[in-house]
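The chain that follows stands alone, in the form predicted on its own, written as structure tokens.
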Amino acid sequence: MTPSPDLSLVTDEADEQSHFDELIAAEQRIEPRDWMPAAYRRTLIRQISQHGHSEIIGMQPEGNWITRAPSLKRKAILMAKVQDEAGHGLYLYSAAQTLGITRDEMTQQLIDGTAKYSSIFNYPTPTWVDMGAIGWLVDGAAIANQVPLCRASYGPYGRAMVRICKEESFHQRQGFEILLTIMRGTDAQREMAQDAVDRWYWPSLMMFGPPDDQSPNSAQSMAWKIKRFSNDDLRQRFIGMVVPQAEILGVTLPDPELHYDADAGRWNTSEIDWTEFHEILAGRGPMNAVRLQNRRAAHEDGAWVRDAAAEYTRKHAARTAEVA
């Protein structure tokens, strides 16, 4: 005979789902020990781990310029920024670990190339002025995207984002200050600044993800209140932020069709090249292979540190057991 289903388990899960839905509707936080739908857990692991990967890979474009920054002050500031990004990755990996995935698993997914990270970090940084453009545009886009995540429905994620956003605000100001300084320099320096803005503006707009009608995960993430705004809404907010800042800097945003439609209440732009975006996500960007190879090499070079720490932990535990 086929065993009858345990109706008590079905009822319990229905009750758990109902309680989960009530917490979401009431703007309450879901915590690691709370029941949550499997799909909610998977979505969080995907989003938080990809966010963490982006911070870790994002250290590379700027770390490349630490030794070549134009002054000791600039070196120290850039080094602090790269250290901040490493810390952001650790906060986010720790938040993801509360969902049942290990840091080793996430690291392996990254170095295997099976995990995604932000497409923006697969572009080269050929000049010092790129540090300014990245700070102003890339970190500015990150702030627009991440401040709403401070209210994410999953507690560890939202709390991690509070400190991350505070530090990102300094990064954005640092980039703006670099560009402002360069734009007060020679004609050649101003040309370099404009060139950097031209190269980073469109990739920064792509950071928010594809249009809403082509984004497979946004609607559900918003229903669960992980995300608070759609990709297109966040992109609009970012454009509205950078337009007046570009005027202060004296740079031109590389979009001749950019204008504000007061009747529609939105910024109209040229068509974004989503083919480029998808090519980079597929691993065919200008720096994808280099970024992942550097990460693999760093992971392999650091193996002795991990082994030493594990051996120390083992010996310490053994000594503690002997004393006990």
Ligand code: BYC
Contents of the next structure:
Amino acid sequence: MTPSPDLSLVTDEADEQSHFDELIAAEQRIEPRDWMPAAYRRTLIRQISQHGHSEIIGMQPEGNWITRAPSLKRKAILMAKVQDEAGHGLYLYSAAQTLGITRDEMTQQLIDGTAKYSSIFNYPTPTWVDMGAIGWLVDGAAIANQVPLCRASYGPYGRAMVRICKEESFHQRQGFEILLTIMRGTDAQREMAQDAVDRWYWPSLMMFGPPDDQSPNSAQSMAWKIKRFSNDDLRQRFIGMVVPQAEILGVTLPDPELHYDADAGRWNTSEIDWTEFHEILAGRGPMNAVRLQNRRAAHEDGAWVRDAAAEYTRKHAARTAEVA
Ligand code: BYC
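Output the form predicted together with this ligand next; the form predicted on its own has already been displayed.
Entire complex below, previous chain first.
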């Protein structure tokens, strides 16, 4: 005899789904113990863990300059910024862990190259002025992308983003201030600043992801209110933000086509080099191999710390059991 299907389970699942849909429609937050569709959970794990990896890998291009910062004050500021990025990585990994993935699994995906991290961190930082350009443009793009994520429908992600955005906004200002100081210097310094802006402008625009018509995840992520704006809309906002700031700095954005089309209400730009973007995503950017190699080496060098912590936990549990 064929067993009859358990209709109560079907109804439960349908009820859970409609409760989830109602929460999303009412701008309520989904919390870790709430029911959620498996694909929503997978998307969040993908985005939050990749975001965490970006913060951790993002420590390298600037960490490269801590020992060579031009003054004690600049060194202290840069160290604080890089430490903030480690903190952001940890908040994000913690948020992802609430969805059922472990920190070990995420780390493994990063070091074996199966998880992505932001394309932007695969470019070199050959000069001190790059610290200014990164702060201004890269952290500026991060803010444009991340402020809407403070309203992400998943509670732990949205709450982590609130603190992260506050710190990013300090990072952006320190970068702008480095550039402003250098632009008030000699002609050679101004040329260095322009060169750094030329190198970082286009990669910053790529941080927002592929164009909307080539972004497979956007529609569903926006329906779930994880993403609040499309990749192209956020890119437009960012351009609107940096154009007046470039004027104040006295640098030129390296796009001769850039102008505001008042009728369309949009910035017109030259075509972004998406081939370069896809090469980087495929692991063939200028610094991909170095970034991953450094991360792998740091993980291996830290093995003794993990072993010691595990051994301490084991001994502590054994002692507690003895006393009991
Ligand atoms: N780089 O369908 P799409 C920081 C991938 S940290 C690499 O549009 P989605 C900072 C995308 O993952 C900056 N990969 O995807 C830190 C997807 O691949 P999978 C990091 C990219 O998720 C230290 C595929 O392309 N910020 O600012 O809807 C110092 C198709 O894309 C990139 C975040 O992570 C990219 N640029 O939208 C200073 C923010 N773009 O996973 C600064 C949170 C796309 O399907 N993340 N891809 O294999 C997001 O907002 C979204 O995930 C994205 C992409 C807008 C990035």
